[in-house]
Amino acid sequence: MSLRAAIIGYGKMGQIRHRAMERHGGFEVVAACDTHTDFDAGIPLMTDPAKVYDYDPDVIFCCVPNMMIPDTVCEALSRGKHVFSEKPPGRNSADVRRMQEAEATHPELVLKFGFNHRFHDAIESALQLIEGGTMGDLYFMRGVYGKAGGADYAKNWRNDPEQSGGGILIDQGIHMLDLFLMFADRFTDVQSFVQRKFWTDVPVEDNAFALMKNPKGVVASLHSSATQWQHRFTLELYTHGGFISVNGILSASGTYGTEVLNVALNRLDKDGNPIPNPESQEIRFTEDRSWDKEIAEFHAAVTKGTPIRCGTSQQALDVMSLVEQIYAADADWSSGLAARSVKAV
């Protein structure tokens, strides 16, 4: 079944989603909206988002900045359209709850948020090992997700809290937090340090350090950074029976290197004690299929009624609430002007 699709926000992400829909083959992209329309997209382009509805789309792809997401999603749902929205899901948990209310009013419609990291091959393989019991109980996780801020960092809308909700934590670290929640469910204890280290003239953080614990005692530590001059993605999971690590992540920018999964099972000595440095198995992934798998899940949910596994509104609320917990856990940050502007309203 082919779905008529319109894209609101036809920048980098809108075009990535367009290409993924073309590869899937189950979509006909009939229109797109953006502030810039002076190029040939092969489809009608317009600056007024309301005009895309004149093309009678079945689904709306919401690829707009954070502050515009709630209005765009709620409007699409009110018009009876299924919605695929980018992350972050707004600027705060209040934004997500507003979209959940609109979703509840239209239970026949599908709402999905684009947390594509869950669909990476290395991440899916790690989850299968954890859920399959192969590695034993999960003890703790460590995650580092960092990049260089780049040109015009201070001028980017992502660093205006009124538009984005925060800095590097909500922009990039939210992906790692979403993975933590996938592996360990909700965290009840949160400690943090949220800092401006290099871009001291912007009102949002360029580094966030967080330490979290869930009710089962699983501990997770995160460093989300815009001053990690060498781009880096590392996720480590340590269990009773060994460890799993994902180093590098295939991305649209191509700056995080090859995606490598390492798995090691503990070896025991004659007394049953783990021997240090167990041999690990390495699997390398060279193709990013996450965008395509996300699109396929959304298409199946709309056309076949299959449930959304990754990117539900509840998952969006859980991760946004965790972001707010991290901001609030640093007393110095949460008492400052920058942090006050990212709290839920």
Given for the second form:
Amino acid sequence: MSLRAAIIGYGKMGQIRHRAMERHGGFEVVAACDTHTDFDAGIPLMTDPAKVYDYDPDVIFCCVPNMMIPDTVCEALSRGKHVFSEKPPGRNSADVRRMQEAEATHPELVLKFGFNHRFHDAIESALQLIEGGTMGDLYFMRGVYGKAGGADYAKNWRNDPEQSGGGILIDQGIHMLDLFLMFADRFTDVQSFVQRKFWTDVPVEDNAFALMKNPKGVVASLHSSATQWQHRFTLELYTHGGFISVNGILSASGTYGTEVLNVALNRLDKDGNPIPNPESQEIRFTEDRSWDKEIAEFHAAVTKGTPIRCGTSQQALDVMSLVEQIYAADADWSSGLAARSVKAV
Amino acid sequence: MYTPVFIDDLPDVSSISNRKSELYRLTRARALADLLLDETANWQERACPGCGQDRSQSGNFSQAMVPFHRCSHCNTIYAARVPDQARLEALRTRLLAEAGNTETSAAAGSRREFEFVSILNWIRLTEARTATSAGGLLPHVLDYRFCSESPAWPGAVERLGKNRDWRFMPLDAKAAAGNFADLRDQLQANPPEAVLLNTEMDRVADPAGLLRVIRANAPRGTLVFVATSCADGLEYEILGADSPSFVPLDRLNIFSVKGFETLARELGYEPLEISTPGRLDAVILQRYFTEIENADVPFWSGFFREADKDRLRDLQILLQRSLRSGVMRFVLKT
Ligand SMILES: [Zn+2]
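Next block: the form predicted together with its partner chain, after the form predicted alone:
Whole complex next, starting from this chain.
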């Protein structure tokens, strides 16, 4: 079944989604909206988001900056449209709750957020190994996700807290937190250090360190950085019986390297103690299929009613609440944040 | 399809120097000569056992007593003539009996433990990855004949293979009757979830026949774990017949990745995983080029004479990633 799709926000992400829909084949993109329309996208372009509804879309792709996401999503739901929205899901948990209320009044509609890292092959493989039980109980997770802030860092809307809700943590670190939640369900204890190091005249963080623990005692440590001059994605999962690590993640920029999964099961000595550095299996993934799998899940949810596995509004709420907990857990940062937002007002 | 790389420390050259002792090699060569002289033996000419390409299109690999060919299409190395399977099994049975239980030393035991853990973990990880798609776990493994080649093997399995039923089928020339009848009966009577063929594909006269029996008699979805030599390995590419691993009677078939994949697909198997986890190409080649001073292969002789352990390890990992090491593993689904 072909779905009529309209894209609100036709920047980098909107265009990535457009191409993924074309590859899928189950969508007809009928219109797109952006602040400038002076180029040929092969589809009608407009600057007024309300106008896309004239094209009678079945689904809305919401690819706008964070602060516009709640209004765009709620409007689409109230008009009876299924919605696929980029992450982060707004600027804070209150934004997500607002969208959940709109979702609750339209239970027949699908609302999905684009936490696409869950769909990466190495991550799916890691989850399968953990869930299969072969690795034994999960002990701890370590995640590093970072990039060099970029040329227009200070001018980018992503670094204006009024528009984005925060800095590198809510923009990129949120993906790692989403993966942590996938493996550990929820965290009850959170400690953190949130800092501005390089871009000190910008009100958002360029580094965040967090230490979290779930009720079962699984500890996760995160470092999210905008001063990671050498781009990096690393997720390590250590278990009773061995370990899994994912190094690199395939991305549109291609700067995080090949996606490499390493998995090892321990060798034991005669007393049953693990011998260090066990033989590990390395599997390299070179093709980023996450966008396609994500679109396919959304399509199946709309056309066949299959439940959303990745990117539900509950998962969105959980991860946004965790982001807030991390900001709040650093008292210096959270008191400074209050001062900065007063100044901004 | 997965193509995993198995990363581990490289063994020391000293630990492999007696891998195929000269005595072993000579015994195998004499047995092969006896078989050639035996007028009652029935030798079959054959095409490439991998892709089936006619022999006339392939180059000779070695002009030993039995001519070997390297297939110009798939790179498989194979004996151009093989005795019938029954005769070969009788010969192997006799050789194993004559050799006695030579592999009972503690060193052999620990070597087998190391190898077994590697194979067991390979099965466990494959099991975890395929559990959802294939719909089940692999509690029963049928281990075909490797226990005959390695008497220390069952002991290692017993010590380490907990919570998994490991059924051994030793080489039994009478029961196999030259057409793997013992395997057929076992598969029908006690169908396992997994079959392990460790080094067996190298040794049988009719590798397609062996795979056909498994495919015809094991339930659909059974996983077949095949560990075998790999003709694409750098060791075989550079040394050919001079490779210390090349003992003709033990290596009637040295499949290439492409050759074995072609054969498996032809017989209706679905390959799930292909890897070349060999750890020895680099150290074997280094030993060869340092021992034989006049050996001169452009680039490689200098490379190996100068390489330190660190560089050998880098090369070995690169070979694995390129599916170019001298040992390969396949996971096939029936
Ligand atoms: Zn061939």
